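As structure tokens, one chain now follows by itself in the form predicted on its own.
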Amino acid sequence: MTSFYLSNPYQPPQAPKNLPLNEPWALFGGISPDAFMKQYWHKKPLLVRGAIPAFTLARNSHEDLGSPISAESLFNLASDDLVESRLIQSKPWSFESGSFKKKSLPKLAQRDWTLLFQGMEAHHPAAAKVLSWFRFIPDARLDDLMISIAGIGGGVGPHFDSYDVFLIQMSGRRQWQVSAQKDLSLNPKLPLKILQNFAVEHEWILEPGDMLYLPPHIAHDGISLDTGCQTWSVGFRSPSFKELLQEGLWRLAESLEDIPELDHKFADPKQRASKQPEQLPLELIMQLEQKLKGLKLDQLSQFLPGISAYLSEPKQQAYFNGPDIPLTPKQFTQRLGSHALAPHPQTRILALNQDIFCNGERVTKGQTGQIQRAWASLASKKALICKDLKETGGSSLYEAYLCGWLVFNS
């Protein structure tokens, strides 16, 4: 237990590369990720006391274990233009987007305010490590880690989310009220998406180290009970089928540029004299049908690359800086033999079979087998050390490094 004294504030561990999916986890109250997915995921809420055992052990030793990110650090981030932040006041309800000047922020001891920070995995290593705990859920579903810090009475009102979320209490206490009600109508008179009617079915007070999982469309309201209450929310996106198909179709249409035969003009030497010239020609319809069959555009496999590229796009607020003094291709290759290359915290990498997509680009297309295998390692392990890689100049791996999508761990 002395290790907790030495690591105050709490330092989240990095999850192992190979997660034990069928073994009990404290994070889920002693059940395995396999059991959690079967019994709770997208089905019903789960409250876990002591999901992070370090907080319980510290409490039992009469020690206070602080949040990995201090209130002061969060307030400093609120003035950063590259951090997506929001300030919500509840009496009366008001909403304002950052960045904020420090003098415009509430004092920590004031009541009825909440500061929200999106995409914190890109701004603090502790948040990125917490995200690593949830890599048994497909990367394509991950949205981000949001941090809420609030004064006593702070909250965002009773609402519902259209996605799965894990609510981890990191500092102070928060009261959660939850309902599986069917009435999800919103109050049109308020500047926030707050439920017009909220019928509480369950109520819990979460202490540091506790966690509450909520599937989509479960009504909930969280109210801070302590000064500087911090809740870390790991959210998972649920794009609509309309969104996915639109994006897949758009990228599929772009890919037609790579098929020279489609540049040929339509010809109709078999066209006969028509008594209904206003009708679309049958000959045109038949030839289009043949082209579609040849391109297999009626098969889902043709849409999946575009959908994968879309889901690998970084968040709109993502910002990448290339290295100040970039390594030459030779230096880059040499460094890969001794230092781990990793995705930038805002980089998204997804795999579709052997194809790898990074930040919206199909980065394995036209690459050597070695480069393709390197990308596969980055996708699965989020890190790459390769001592036998040949010259990388001009490869998509080196280009991603120059763009700041990939960075060397110091």
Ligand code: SIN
The other form holds:
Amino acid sequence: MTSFYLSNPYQPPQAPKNLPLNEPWALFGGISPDAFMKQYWHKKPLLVRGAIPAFTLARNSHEDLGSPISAESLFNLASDDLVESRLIQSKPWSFESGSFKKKSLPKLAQRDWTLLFQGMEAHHPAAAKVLSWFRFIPDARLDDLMISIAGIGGGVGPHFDSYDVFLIQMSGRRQWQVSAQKDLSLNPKLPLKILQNFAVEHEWILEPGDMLYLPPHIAHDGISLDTGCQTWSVGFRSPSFKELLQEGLWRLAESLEDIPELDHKFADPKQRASKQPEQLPLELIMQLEQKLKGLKLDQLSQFLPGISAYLSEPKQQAYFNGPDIPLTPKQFTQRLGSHALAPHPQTRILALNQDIFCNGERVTKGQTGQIQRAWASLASKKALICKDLKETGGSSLYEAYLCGWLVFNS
Ligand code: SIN
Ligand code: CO
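Now show me the form predicted in complex with the ligand; what you just gave was the form predicted on its own.
Below, the chain from earlier opens the complete complex, with every other chain and molecule after it.
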């Protein structure tokens, strides 16, 4: 299998604007996203042969279709500081985080190594397009698209993830072994999270264009069978309730800054002489109770803005660069009439009813109706063209453009 170096790269299409959610999709082996969500999502694995029909068509006409990203481009990304990469070697097991000097990387033809690249949707348009196919799953659940490239025998070892993941085979073949075993104990002697015991229940060899969906906690091991084997994994996070409540409470505490009356000091003109001065005064307890009731701190609606802000935070490694020569507010408004403004690939946008959260901030707060509608379009369509936008100077939209969170498609 060496010919795929010379093959035509597969060019993934952008998903259509309105995804047909109750029609059969090849990506799910002829079932609809509705049916996939009901029968498989977060429940059981699904193997799809020919999930990307272009690969099957090419094979049938004796052509080779290669990954949209060449092995060479991936090796170049491994030395880029802005790309999160890892190198895992399996004989013996070793783990290193990037970036890497070119010389310290294994040669493509060597065995038993794999390079992993997180957040690839930010670094290559083809990865962003593949991600767009899955936009029937809430944005709040999406983590990123990871790409692995491996030499023969390469893999990360038998393990489990806490994530739902779609494993798309893009180049070469990979053998997948999976197990729904209950024993998920890890081998304490290894530098990687590798299962102590792995009792294989199913085994498949995936060819380019095949896909395997795995819900969380299914033990799995993928071993590369070909030089330059590429697997593209679309991963979905699910935060713990502890994380959500801690983050929500923390932001709720911060939001008390906006309530000036809370600066008033506790006053106790009704305090009587006490025989138990060590006890917290009842007067303080009663007044606090009144305040808590008044602020409705026990109601979910108070938490959701903070939780939305948290879930809209970009990845830690995200890096935004404002425009070199920024447009003035007037030029910005004019440009919006003819060019689409889009979220930078590392920008996260979430909506909570009419409120929009971008990269951890409630960007609709205190904005005009027009700007709020512009953000709603960016959240739902991931694009904005707006001919009649009035003054944008000082708006959160213009600020987000200056920060590099929003960019014009040239
Ligand atoms: C890989 O692509 O090599 C590993 C993906 C995974 O097992 O989660
Ligand atoms: Co995994």
